[in-house]
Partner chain sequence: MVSQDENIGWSVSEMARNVAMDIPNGSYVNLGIGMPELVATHVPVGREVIYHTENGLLGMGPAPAEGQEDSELINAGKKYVTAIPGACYFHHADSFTMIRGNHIDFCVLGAFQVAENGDLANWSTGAPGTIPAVGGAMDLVAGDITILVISRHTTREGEPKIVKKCTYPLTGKAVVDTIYTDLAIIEVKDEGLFVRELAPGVTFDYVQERTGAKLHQYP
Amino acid sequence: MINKIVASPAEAVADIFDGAVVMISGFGEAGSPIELIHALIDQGAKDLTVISNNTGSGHVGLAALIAHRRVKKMICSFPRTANSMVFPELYNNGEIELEIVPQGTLAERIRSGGAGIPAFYTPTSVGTPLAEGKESRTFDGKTYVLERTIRADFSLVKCRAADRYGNLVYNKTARNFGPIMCMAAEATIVQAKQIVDLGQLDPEAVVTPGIFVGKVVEVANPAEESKLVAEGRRYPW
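What would the structure be for this chain alone in the form predicted on its own?
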């Protein structure tokens, strides 16, 4: 019997190893798997390369993982946002590496990785420092830069509901990066606000089929990142 449900976030992230490449979903807090990230901090894996849309907020979630010196490199689109309190200081001190990728290019590098496409051409970044050292070609009189796709050892993803097969549906902007990250990792770990019985998810509404998911853990009352940041909270509590 297929059953991908695990008992706790700690059990879900237990296999993540030192030096792993980890995708972390999140396009705003709707998709940020706070509980899985905090469990990863407790677990202790280090020297991680993390792919995410940004570098986290305040001192919780991804920002807390970075603050605990568990991340050696970030690959992201927005390393500095209104509530970035950790990454900018570490980067300016030379304590963490950064690869900036335009947001659309980042999404396509991940999507292509999941689709088995090794690289693609895009006009984004032509004539900028981000194109330096990369192959370029001209098609129909327009220059394009070659971008290699991204795959990861693990993805940490947040969804609204799942079943024991690992079929997923999302909440709002959690759908932006979550589905493609599920496809582009060797092992996908998901926290779901609700785990439902088989047949309760409308097949027409399923966004991520269970074939792309390895583990699911229910987190019925997930933390709200914005509220934690507003309260000045830090992890560990």
Contents of the next structure:
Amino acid sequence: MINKIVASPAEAVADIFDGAVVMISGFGEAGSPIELIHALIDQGAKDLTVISNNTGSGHVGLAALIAHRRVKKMICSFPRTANSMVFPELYNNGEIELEIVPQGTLAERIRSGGAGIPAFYTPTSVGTPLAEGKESRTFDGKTYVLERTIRADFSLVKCRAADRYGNLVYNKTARNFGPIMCMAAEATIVQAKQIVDLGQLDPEAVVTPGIFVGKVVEVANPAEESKLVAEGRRYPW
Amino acid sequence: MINKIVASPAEAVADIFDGAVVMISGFGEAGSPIELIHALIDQGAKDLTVISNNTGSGHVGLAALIAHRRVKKMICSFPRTANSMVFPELYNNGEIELEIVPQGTLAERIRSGGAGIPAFYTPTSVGTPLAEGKESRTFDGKTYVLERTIRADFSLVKCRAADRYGNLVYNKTARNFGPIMCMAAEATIVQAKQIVDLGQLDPEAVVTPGIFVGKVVEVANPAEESKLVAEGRRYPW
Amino acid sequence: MVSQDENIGWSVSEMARNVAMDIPNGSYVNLGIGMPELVATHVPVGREVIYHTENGLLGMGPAPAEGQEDSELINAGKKYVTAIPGACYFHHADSFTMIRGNHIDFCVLGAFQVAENGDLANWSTGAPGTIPAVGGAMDLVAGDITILVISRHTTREGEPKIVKKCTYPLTGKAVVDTIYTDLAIIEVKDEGLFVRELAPGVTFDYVQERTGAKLHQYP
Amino acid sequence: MVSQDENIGWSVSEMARNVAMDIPNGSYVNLGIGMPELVATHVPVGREVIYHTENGLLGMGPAPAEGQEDSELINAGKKYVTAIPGACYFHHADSFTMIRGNHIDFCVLGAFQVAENGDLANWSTGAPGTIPAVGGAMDLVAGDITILVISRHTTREGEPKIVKKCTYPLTGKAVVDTIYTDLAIIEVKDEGLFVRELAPGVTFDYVQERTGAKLHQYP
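Cool, the form predicted on its own is there; where's the form predicted in complex with the partner chain?
Next comes the full complex, and the chain you just saw is listed first.
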């Protein structure tokens, strides 16, 4: 029998090793797998390279992981937001590396990583500082830059519902990077608000086929990052 | 108001011009927009380049379009099936051109056409006759070939249900090339088994967002190609 | 630097209306964060425009009523939004396919600087000590989407934002189509910048004095 | 050409069972058209294996009961199939992502020829007058999916199908992992072809005589 369901976030993230490359879903707090990130803080893996659109806010979730000096390098499109203070401080102190990638290029690099495409050409960033040092090429009179794929050892993803095969559906704009990050990691670890019986998900509406998923843990009442930040909470509490 | 719904297949295909590049959805008969193809035969456009996984069967649908000498060139992965006689005959007589493309490369070239990606590298076909003459390159010790995108002037696609914005859902394995062909054409023309009111399609389960669709026509009872072939039918009847 | 009378020119709301009037029925539109968001409230009755937000929603509606906020239904500026009937959700790679693949018709953006050839700088001042953060800015201008810039004509300090050559790091080269400021509507053509419309009471020379590049008048 | 006793070796059903025994619980498997399809019926009780068909279905079930056929629910061979609970549908680009991106664990294919270095020819005989038709064959072997070939050991004419170098056009270079024939199970290693198992009553020399490349025995 195939059963990808595990009992706890701690069990789900147990295999993440020092130096691992980890993708973390979410656009701001929407879709950020906060309980998996907290379990990863407890677990202790360090020297991580984290690929995520932002760098978290306050002192919970991804920001807390960074605050605990577990992240060697961030690859993201937008490292600062209204309530992000941890990353800016470490970055300005030279304590964390940053690779800044245009958001659509980041998405496409991740998707190509899952699709067995090692490199592709894109018009994004041509003529800007972010294209410096990149190979460029003209097709049909227009210039494009060559972008390499990104893959990860692990992806941490949040979704609305999952079954034991690892089929996933998401909730509204919390879908964002989840489906492509599931595709691009050696091992994808998912927290689902609900685990349902096989056959309960409409086969026409599954967003992430189970083949892209390794482990699923149910987190029925995930914390809301913005509320924790508003309350001034810090992880671990 | 936005209303992409048109009254008839004839109206839907009215703009297709001589020499146009036309993508046609379907894997065998599943997903083949047979009423749109028949309307295109009636409409008369010729010298078409058709991109479709197969070449049709019997003397209906895509095979009938080819039989009427409207297709100058086929781009496909598998031009012969059990009941395809039209294409083989024309091909062997030198009356139609053929570009043969591995199925996954065909899908990715179409998808990249819709995504603004002009070219990508893929491992498929390396070391085979289909890679001859193609640029190749090594990334991380593995060899890949460079593949260019494909775009079309028109896509003809079949789906299960649509709304007036052009949002689409499909039926089972008839989905196949439909969603990516919708993305890769200047004008996408869709036949839907059912047109539903706005808001009737679950926003989490829409497969093709309406932005990729130009015109929709309801064909409530589409013909089944295999039945027509079994009956020996020929279009036009 | 030439000072600008605060009582002269269009209000922000009028600037947004000017942009909205140029967006035809049936358009797919991506609105940048800040001033561009105001455009949505000025679309004339009878026109149906569909808003795309790059974090995965086509058919974005207005802000929710108080108490109806959903932390998993936000826009690219991470503000709470709603979804209209006929909306749909998708993942980030599909979302940027709509952008890079030129399926979006119009993108309305703010600007630090626009150059006379249409170069846009709107993501970084390049000041030392700032953390680079590009988001989707470069993707939005990379395709052939019509790029509408909405911006005050000058900076708070009175420096021109429309310039001969951008001094800030570029977002994209030769990408801007039309600029909507408080003083004028200016089109970027191969031949240079052309003033299409002047705000009431504003003269061509008044605008030219506050612009760092040569302006042209239509014959 | 060495004739082969028709009563010697494994039956097709036994060949399919040999393949099935090598596919562990939880595997994602793509089965080629023809003989490979038989593998599904030989998976041991207690193992759950999920079948992928490249035309957009993960969780393919057996053929439908008569009268239950659905022309929009077919496999890559365009035969009617069913979908199991927990199945899902997707489009062709996503489907080949599963293949090219190495998410599928095993692919079971037929062959015209397999070379001693693992080269596979299974899409075209290259004969003049034939129409080239590749389908998904080259995609299936392009990634690092484990490729299992199931094939009679020799052609109907008694020619070896396992050869030093393929004479037919290649599907992929150095891609085959294991070959399951009616006579033997043969593994493709960097050092050459190694016989892992012989059919009952078949000797190593008997297999070697009917093979166009050198076979090795495990020590």
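Residue numbers count along the first chain shown, from 1. Definition used throughout: the rigid core is the maximal C-alpha set that superposes within 1.5 Å between two forms. Only residues modelled in both forms are compared. If you're wondering where the values come from, they're calculated on a predicted model, not measured in any experiment.
Identified as moving between the two forms on the superposed core is the stretch 28-30 alone, made of at least three consecutive residues whose Cα atoms shift by 2 Å or more.
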